[in-house]
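The chain below stands alone, shown as C-alpha cells; this is the form predicted on its own.
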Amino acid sequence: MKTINQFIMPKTAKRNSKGNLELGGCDCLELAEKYGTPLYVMCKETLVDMAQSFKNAFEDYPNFQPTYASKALMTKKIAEILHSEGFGFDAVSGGEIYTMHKAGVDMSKVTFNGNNKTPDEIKFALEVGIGHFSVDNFSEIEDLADALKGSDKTQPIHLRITPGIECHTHEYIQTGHLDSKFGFDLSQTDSAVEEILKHKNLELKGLHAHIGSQIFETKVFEDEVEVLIKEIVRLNKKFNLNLNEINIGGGLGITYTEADTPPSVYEIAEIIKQAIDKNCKKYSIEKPKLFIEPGRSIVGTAGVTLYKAGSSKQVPNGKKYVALDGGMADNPRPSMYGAEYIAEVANNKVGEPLETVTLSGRYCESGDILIKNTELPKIQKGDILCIYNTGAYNYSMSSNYNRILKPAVVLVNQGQPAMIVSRQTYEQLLENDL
C-alpha cells in the first residue's frame, strides 16, 4: 500500500475547471492573489492522512507512541492538528517547547532532544512537565541533575546512543554513525549509566537512537532495533535495571522527484515490528514501549510553496534563467544539501510547448538556485509557480537574508484557506533592532 511519502504532490492536488492548480479545494492563483507570494501552503487532508498512516501501520503493536519531530515544521496550528491525532512531540529547543505548550499539547508526551540544551531551556522544560529528556552527553546529565536539586520530582530520561549505523544520505543528515556530534558511543554507555544512577531525581527508562534523515534503506532500521534491544538487555543485567523503552528516531524519506523511491510507512513498520519480535524472543524479554519520530515524512508532501515569476535571462549559448520572488531564504535546502524539487506552473498552461529553464531565486548569491534545468511551459512574468514537497525544513529554516520578509503559511482544507502564520512586516523586521 502506497503512503503519502511516496507521492510528489499533496493528495488533493488537481486542475480545476479553469485549468488552474488546486490544493485542498483552493485555487492556487486565488491563494497567491489573496495572501501574496512567496506563500507556503499546507494541505490538512494530506497531513492528517500521513499521521493516520503511521498510527494504522503500528496499531497492532502493544505500546506505541508516535512522536512528531517538530524541527521539520512547528507552528501552533500544526501542533494542534498532530496533537489531536494522538501524536507526541520531539522538541530540540525551548522555542519549540514553548510553541507546543501554548498550543495546548500534552507535555507529558514531549521528548526534549538535542546535544547542547541550555540551562534556561532545561529549567523551562521541567516547569512545563516535559515527558522525557533524551540525554545526549555527560555534561547534560550534570546540568539536568543540578536543575532538579532540591526538588522531589523524578524526571524520566532516555540515553541517546550512536549505534554505529550509516545510512546513504547526505553527510550532514547522518546522525547514527560513530563519528557524530550526537549521543553516547556504545563504549561510553556504562559510564553514562553509572553517572545517572548517582542522581535520585533521574529515572533512566530506555535508549534513544536516530540514524539519519531522508532514508530509503530498510535494513538500517532492523539493525538499529537489534543494537538497541541488545544494549538494553546488557545494561539491565549489568546494573539490575528495568529499561523497557526504545526510541528509534525517524528519518523515513519522501519522494521529491521521480528518481526517489522511499519505502512506505507500512513496509517500514513491518520491518521494525519483526525486528522487535525477533530480538525479544532471542533475549526472552517483553516488547518495549516503542517511540518513533517521523518529521519530514509527516509534513513534507503536505506542503508546497507558491512563487511569482519575475525577470528572465537567456545566457548566450547557455541556460535560460527565470527568477522567482523567493529563493534560498525561504528554501535553503538546494543550496545546503543539493536538494532537488519538482515545479509546475499553477496557472492554466496545460498542453503548451515546453522549454528548459533554471528557476533562480532573488537573493544576492550566485548559488541561489531552486531548480536546475527543468522543463516547463514558457513562463511569463507574473505566472504563479508551485514547487512541491516543501512542507518540511522550508518554513522552519527560513531566514531574513537580504532583509527580505518571511512568507506566510496558509492551511487549506475542503475549499477553506486559513492563514496559520502571518506574513512578516517591515515593522516586525525591525522590532528587535536597537
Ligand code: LLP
The other form holds:
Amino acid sequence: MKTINQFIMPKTAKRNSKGNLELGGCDCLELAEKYGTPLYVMCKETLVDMAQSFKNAFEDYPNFQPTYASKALMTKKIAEILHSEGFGFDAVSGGEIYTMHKAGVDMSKVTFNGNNKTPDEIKFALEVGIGHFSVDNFSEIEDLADALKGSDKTQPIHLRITPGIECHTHEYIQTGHLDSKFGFDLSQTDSAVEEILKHKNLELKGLHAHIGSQIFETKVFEDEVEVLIKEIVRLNKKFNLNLNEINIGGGLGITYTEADTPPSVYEIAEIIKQAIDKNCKKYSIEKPKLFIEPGRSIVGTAGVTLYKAGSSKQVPNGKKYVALDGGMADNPRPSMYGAEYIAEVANNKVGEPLETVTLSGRYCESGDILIKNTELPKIQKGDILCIYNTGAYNYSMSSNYNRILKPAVVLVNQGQPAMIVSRQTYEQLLENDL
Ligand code: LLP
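Having seen the form predicted on its own, I'd like the form predicted in complex with the ligand now, please.
Whole complex next, starting from this chain.
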C-alpha cells in the first residue's frame, strides 16, 4: 500500500468547481485573500494519515514508540495533533521543549537530542521531566551528571552512536557516517559506558543512531538495526548491563518531484522489523523497545506554500523570471541544498499553454531561486502559485532576512481554515531591538 510520502500533493488537493486549487476543502485563492501571502498551508488529513501509517505499520511490534522529529515543524498546534495521535517527540533545543511543554505534551515521551546541549537547556529538560536524553559526547555525560548531582532522580539515557553507515543523500543531511559531528564513534562506546556507570543518576537504557535524511534506500536501515543490536549485545555482555532500547532515528524520504522514489512506511517498517527479528534470534535476546524519529515524512507532504506572483523579467536570449512575494527566507532549501520543488498555478489556468519560467524569490541574493526552468501556464501579476512539499524544514528554518516578515501558518481541514501561527508584524520585528 502506498503511503503519503510517495505522493507530491496533499491527499485533499483537487480542483474545485471554479477550477481553483483546493486543499483540505478550502479554496487556495480564498486562503490567499483571507490570510495574505506567502502563506504556509498544512492539510490536517494528510498529516494525520501519515502519522497513522507509522502506527499501523508497527502495530504488530511489541514495544514501539514513534517520536516526531520536531525540528521539521514545531508549533503548539502541530505538537497537540501529534501528541493526540500517540506520538512522542524528538527535541533538540530548549525552544522546542518549551513549545511542546506549553502544548501539553507528555514529556516522558520526549527524547532530548543534540550535540551541544547548553547547561540551561539540560536544567530545563530535567525540570519538565524529559523521558530520555540521547547523550551525544563525553562532555555531555559530565554536564548531565553535574546537573543531577545531589538529586535522587535517575535519568534514562540513550547513547548516540555513529554507526558508520553512509546513505546517498545530500552531504549536509548525512549524519551516520564515521566522520560526523554527531555521536560516539563505535571505538568510543566502551569508554562512554564506563563514564556513565560512574554516575548513579544516569540510567543507560539503550542506543540511538540517525543515519541521515531524505533517504530512499531500505538496506541502510537493515544495516543500522544490525549495528545497534550487535552493539547492545556486546555492551550488555561486557558490562553486565540490560540495555533493551534502540532508537533508529528518522530519515524516510518524501516525493518532492517525480524523480524521488521513497519507499512506503510499510516497506520500511517491514525491513526494520525483519532486521530486528533476525538479529534478536541470532543473539537470542528479547526484542528491544523501538523508537523511531520521523520528521520530514510526517509533515512534508501535508504542507504547501502559497505565493503571489509579482514582477517578471525576460532576459534577452535567456531565462524568463517570475518573482514571487517570498523566497529563500521562507524556504531556504533550494539555496542550501539545491532542493527541487513542483509548483502549480492555484487559480484556474487549467489547459492554458505552458511556458518555461524560473520562479525567483524577492530577497537580495542572486541565489534566491525557488524553482529553475519549470513549465507553467503563462503567469500574470497577481496569480497565486502553490509550491508543494513545503511542510518540513521550511517554516522551521525560516528567517527574517531583509527584515521581511515570516508568513502565517494555516491548518486546513474539511473546509475549515484555522490560523495556527499568525503572520509576523513590524512591531514584532522590533520587539527585541533596544
Ligand atoms: N532524528 C535525528 C537525530 C535527526 O538529526 C533528524 C534530522 C531526524 C531524526 C529527522 O529526520 P527526517 O525524518 O526529517 O529526515 N534541514 C534539512 C534536514 C535536516 C535533518 C536534520 N536531522 C533539510 O531541509 O533537508
